[in-house]
Every structure is written in structure tokens, then in C-alpha cells.
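Next comes just one chain, in C-alpha cells: the form predicted on its own.
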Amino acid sequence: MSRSSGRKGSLAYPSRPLSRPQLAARLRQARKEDWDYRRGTIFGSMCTQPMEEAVRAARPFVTANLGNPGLCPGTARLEEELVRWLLELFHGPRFGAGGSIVTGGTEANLTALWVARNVSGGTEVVLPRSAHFSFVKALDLLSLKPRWIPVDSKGRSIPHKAARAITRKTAAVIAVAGSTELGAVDPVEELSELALEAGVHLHVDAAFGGFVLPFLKEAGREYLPFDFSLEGVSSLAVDPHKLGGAPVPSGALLFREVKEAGSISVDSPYLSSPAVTALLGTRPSANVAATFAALARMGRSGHIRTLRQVLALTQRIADEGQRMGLELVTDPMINIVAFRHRNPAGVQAEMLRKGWDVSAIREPGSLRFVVMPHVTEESVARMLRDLRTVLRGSPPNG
């Protein structure tokens, strides 16, 4: 939430309309202060520069409101087609499955737990320590109790710990497919078997890994099962605005049995649909058109090409960092690499002074690099040169 800062240059509410040149100048200045993905200096973000076709596709749809789908049937059909594409990508069943385009992982994760709670009547959620902070918000909002379980040395959920945490009060079990800190992928296959045996909802947070994992085999890596091909997976979240080429915000929430979403239905008597089964009332539609455009233009071949690029650069950073004396927290599973360091925040600050955005992780203390499509071979080379210089003044262990 923003607050009044009193910064120089801030404006009182205009008593008269700003002229077009005044407005343009104000917006240019604000954008100039922002980081720009196209410079290749951002290594700490899980978002990236969207496809230009996707940005252009959004503008004609800014007035459409999918919360009132009767007024935008064309956009509603785009969403239906998008959901079908995603269900195919994630091996959803032909009948009974469904979902919707949302604003991102936070909305998807919250809604999935809302549905799981209402269907099961449970009051607890089993989740690994690697789970995204959106789950903390969701648990608070839904008055659900967390049953936290530890992760292994590679940052993955430990299935036998999850098994011990499941009780008759369990509303859902959470699996992470591409964790925020390390890009770790939980053993979803084992968690799926647990969920089936216990009869509980298994939600997979693939917000980051969703557009990586389906293409690993084609990129020359081992495929990691994580989606509806596993019978115990009940719902799945994915963010096209990460590696799907779509602009922010774009997420998707998919259900094996979409009828379960009826548990959160509320009457909407003054709209064109009799009931709403979504968190939002007014639902943005520009993100639907933009995401449709991005995925249509990418296709499977585009995803594979992008993945090969980012994985190659991820491996280069991993190799060069080790040559500098840095220790990997774990071999990178996808396009995130982290190195142990006694003072990651200090290195982060020094890199920032040199114009680089990198992340510092508190537990375990480490430097984190996210390699997204805006990162190039040239920007990696420049970043590594500056990192080597910074490490001379702040060695990993001494």
C-alpha cells in the first residue's frame, strides 16, 4: 500500500487537466526511474520483458470485464480456449477439468485453498518451508492453520514428513514446482500418492516452473512429473507473465474437477451471469488477450528455444561462480542458481552500486540469480566480471 511521501516533484490532485505534454513528461520521468529488463541487468526478478505482440494485443481489450461475461462473449471464448490449451499442456483430463485466467500466483493460490477448504471442511494446510509467501496471506485470510514441513538439502519437500502432518483436519497439501528461492521442484509424484491415499486436495504451485518443466526433455534435461498426469493433483497454478511471454499480470488456475469451484460460488443477480466463482468481481480481460497472443506466437517450439537459452546461461553462471570460489547451494534444477556466501546482502549492495539487480537469500545465506529471457550472453559476461571484482573485497568464507 502506498503512502504520501512528500517527495519533491509529487503533485497535488490537479485542479485543472494536465496538458498532454505535461502528462507525457511526468510519465516519461517515472518510467525512466524504473529498471528496464531490456538492459539485461536484472538477475533478481522472476518476471521479464513481455512479447511485443502480447502488449499490442492487450490494448483493444482494456474495457472488457470478464466479471460480466455477457458483455464480452468474444473475450470469454478466448479465455475458454486458453484454459483448454493449458489443460492440454498440463495433461488435464478431457472431461470435467477447467479453470480461469487470473492475475497471478497469489490469486491462484488463495483461490485454490479457498476451494479446498470449502469442499473438504478442513482447517489445516500441509506445506513446505519453500512455499511462496502468498500462502501465508491465504492462510491468514481463510483462517487456516499451517502445518509446516521441512525441506531437504536441495530445497524440496520431504514426503514422509508431509505424510506425518496429514490429519483428518487437512484441507490441502501444497507442492511447489519451481520454488522462489532455489527453483526447486518438489517430489510431486510421491506427494500425489500421499494425497490419493489420504483423500486430500493436492495443489501444485507451478507459478514459476509451469512454463519450464513441460519442455525439459526437449531441452535435454530430465523431465520432472508435476501436473495432472499424476492422479492425485487436484489443482495447479501457473504464471504466463514469467516465462510465457505475457505482460504482468497474467496467471492461471486449473482444476482437475472444475465443479469443485462451485463451492466458492456467490449470486450475482445484476450481472449477465447468475453466479460468480472467482475472487475478483471486476475481472481484467486485457491479460486474457495478451496471454492468448503470447502463447499463440510462442508455441511449443518457442518455449523450447527460450528454455534452452536460459538453461545454458544458468549453467554458465553456475560454472563461473564455482571458479570464483563460490559454492552452489544445489545444482540448479531449472533457471535459478544460488551460491552460499557469508554476507549475501553485502554483495547484493555492491552489485547494485555497479548497476546489477541480484538477490540475497537469508536461509540459507546465499546469492541468487534468476536467468530470464531478457538476459543475454553479453550481459552475463559483464555481470560475472563485476561479480568477480566484488568478491575480491567480500570473499565467500572469509
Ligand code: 0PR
Given for the second form:
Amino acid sequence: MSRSSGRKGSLAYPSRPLSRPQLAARLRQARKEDWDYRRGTIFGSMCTQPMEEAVRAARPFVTANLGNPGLCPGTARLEEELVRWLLELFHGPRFGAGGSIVTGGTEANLTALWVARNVSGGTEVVLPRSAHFSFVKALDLLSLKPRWIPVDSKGRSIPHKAARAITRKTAAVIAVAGSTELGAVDPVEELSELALEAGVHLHVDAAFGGFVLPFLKEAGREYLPFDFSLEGVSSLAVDPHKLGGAPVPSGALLFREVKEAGSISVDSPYLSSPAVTALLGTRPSANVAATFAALARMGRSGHIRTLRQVLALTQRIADEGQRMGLELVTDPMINIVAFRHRNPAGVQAEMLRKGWDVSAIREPGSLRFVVMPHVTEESVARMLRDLRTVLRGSPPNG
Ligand code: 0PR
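The structure above corresponds to the form predicted on its own; please give the structure of the form predicted together with the named molecule next.
Expanding to the full complex; the earlier chain stays at the top.
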């Protein structure tokens, strides 16, 4: 939330329109203050420079509102096609599955839990400590109680602990496929079996990992099952604005049985459709068009190429960091690497002074690097040089 500072002057709402040059100057200045992925200095973000074609695709659609789908049959078709593509990528069943394009992981996770709660009547959610904070918001909004599951040394949910937490009150179990802090992938196969046995909703948060995990084999790594190929998976969230080449905001929420989403449906008598099954009212067609363009131009080969690049650079940071005396929290499973440090916030601040955005994790105290497609070999080399200097003044153990 933005807070009023009590200042006057330039903060008054313009009584007459600003001139075009004045406006342009103001916007240019603001954009200059913002960070730009293209400089390669951002290692703390899970988003990246979107594909230019995707950005261009949004422009003609910015006036369209998919919240009134009768007026946007064109964008509605694009959304339908996108959902089919994603269901195919994530091994959705041929019949009964469906989903929608949303604004990101937060909306997808909230909506999934909303549906799971309404279908089950449950009051509790079983989720690992590694789950993104969007779940904390969702649980609060939906008056659901968390049953937190500890994670193992690699940051993954521990299934036998989850098994003990599942009761008749369980509305859903959460699996994280690519965690925010460590990129850890939960043992979704085992969680899926538990969910099937107990007859509870299993929601997979693949917001970050969704465009990584399907391609691990092609990138020379072991494939980790996480999607609808596992019978117990009921819903899945994936964010095209993270590794899908789409501009923000773009998320997708998919259901094995989309009829369950009817449980959040409300009547919308004055719209072109009789009912609405979405959190948002007004829904930007532009993000559907942009996401369509991004995935259309990416294709499986584009994801594989991107993944090879980011995994190679992740490995390079892991290797060089260890050569500097840093200890890995765990071997990186995907394109996130973290090193233990007694004062991560201090190193983060020093790195920021040198122009780098890196992040700090509190538990276990560590420095975290998210290696996104805007990161290049050259920017990694420069970053590592500065990191080496900073670590001389602030060694990992004291
Ligand atoms: N699930 C997972 C696993 C996530 O990592 C995130 C966001 C979400 C859900 C929520 O997604 P939305 O933020 O799209 O609603 N992870 C990043 C984070 O919180 C989001 C982010 C991206 C933050 C870019 C900063 C940034 O520069 O760190």
C-alpha cells in the first residue's frame, strides 16, 4: 500500500492535463529508477525480461475485458487454446480437465484452495514450511487452518509427516514443485498417493517450476514427476510470467476436474455469461494475448534452450561460490542456488551497493541466487568478482 506523506506541491492532482513532454519526462525518470533485467544485475527475482513479441501482442488487447467473455469471444478462444496447451504439457486427462489464465501464483493458489475448501467442506490445509507466502494470505482469507509440515535437508516436504497431518478436516494438501527459496521439488509422487488414499485435494504449486520440470530430461537431468500424470494431483498452478516468457501479470490454474470450480461460481445476471467462476471481475485480455504469444513463440524447444542456459550458469555459480569457501545449502535442484552465510543481509546490502540484486534467506541463513534468462555468462562473471570482494570483508563463518 502506498501511504500519504502529507507533502503538498507536485503531489496535487493536476488541475489541467500535463503536457505530453512533461508526462513523457516524468515516466522516463520513473522507469530509469526501476531496475532493468537487461543489465543482468538482478539475481533476486523470479521474473525476467519477457519476450518482445509477447509485449507487443498485449497492446491491441489492452482495451478488452475477458471478465465479460461474451464481448471477447476472440480472447476467450485464445484462453481456451492456452489452457489446452498447458493441460497437454502437464499430462492432464483428455476429458473433464480445464482451467484459466490468472494474474499469477497468488491468485492461482488462492483460487485452488477456495475450490478445495468449498468442495470438501474441510477446514485445514496440510502444507510444507517451504510453501510461498501466498498460501498464508489464502488461508487467512478463507479461514483455513495450516498444518505445517517440516522439510528435509534439501528443503522438500516430508511425506510421512504429511500423512500424519491428514485428517477428516483436511481441505487440501499442498505440494511445491520448485520452491521460492531453494527451488526444491517436493516428492509429489508420494504425496499424490497419500492424497488418493485419503480422498483429499492435492494442489501442486509449480508457479516457478512449471516450465522447468517438464524439460529436465532434455537438459540432462533426472525427470521428477510432479504433474497430472500422478493420479492424486487435483490442481496445478504455473506462472508464465516467471519462466514462460510472458510479461507480468500472468499465471495459470489447471484442474483435473474443472467442474469442481463450479463451487466458487456466482451468478452474474447482467453480464454476457450467466455465471462467473473467477476471483477477479474485470480480467485483462491483454495478459491472455501476451501469454499466448509468449508460449506460441517459445514452444518446447525454447523452454529447453532457456533451461540449459540457466542450469549451466547456476552450476557455475555453485562451483565458483564453493571455490570462494562458501557452502551450498543443498545441491541446486533447478535454477536457484543458495549458500550458507552467518550474515546474509549484510552481504546483500554490500552487493546492492555494488549494483547487484541478490537475496537473503533467514532459515537457514543464506545467500540466494535465482538464475533467470536475463542473466548472462558475462554478468555472472562480473557478479562473482564483486561477491569475492564482498566476502573478503564478510566471510561466511565469522
Ligand atoms: N508460488 C511460488 C512457488 C512462488 O515462488 C511465487 C512467487 C508465488 C507462488 C506467487 O506468485 P505471484 O507473485 O506471481 O503471485 N515468487 C516470487 C517471490 O515471492 C515472486 C517474485 C517475482 C518476487 C519477481 C520478486 C520478483 O522480483 O519471491
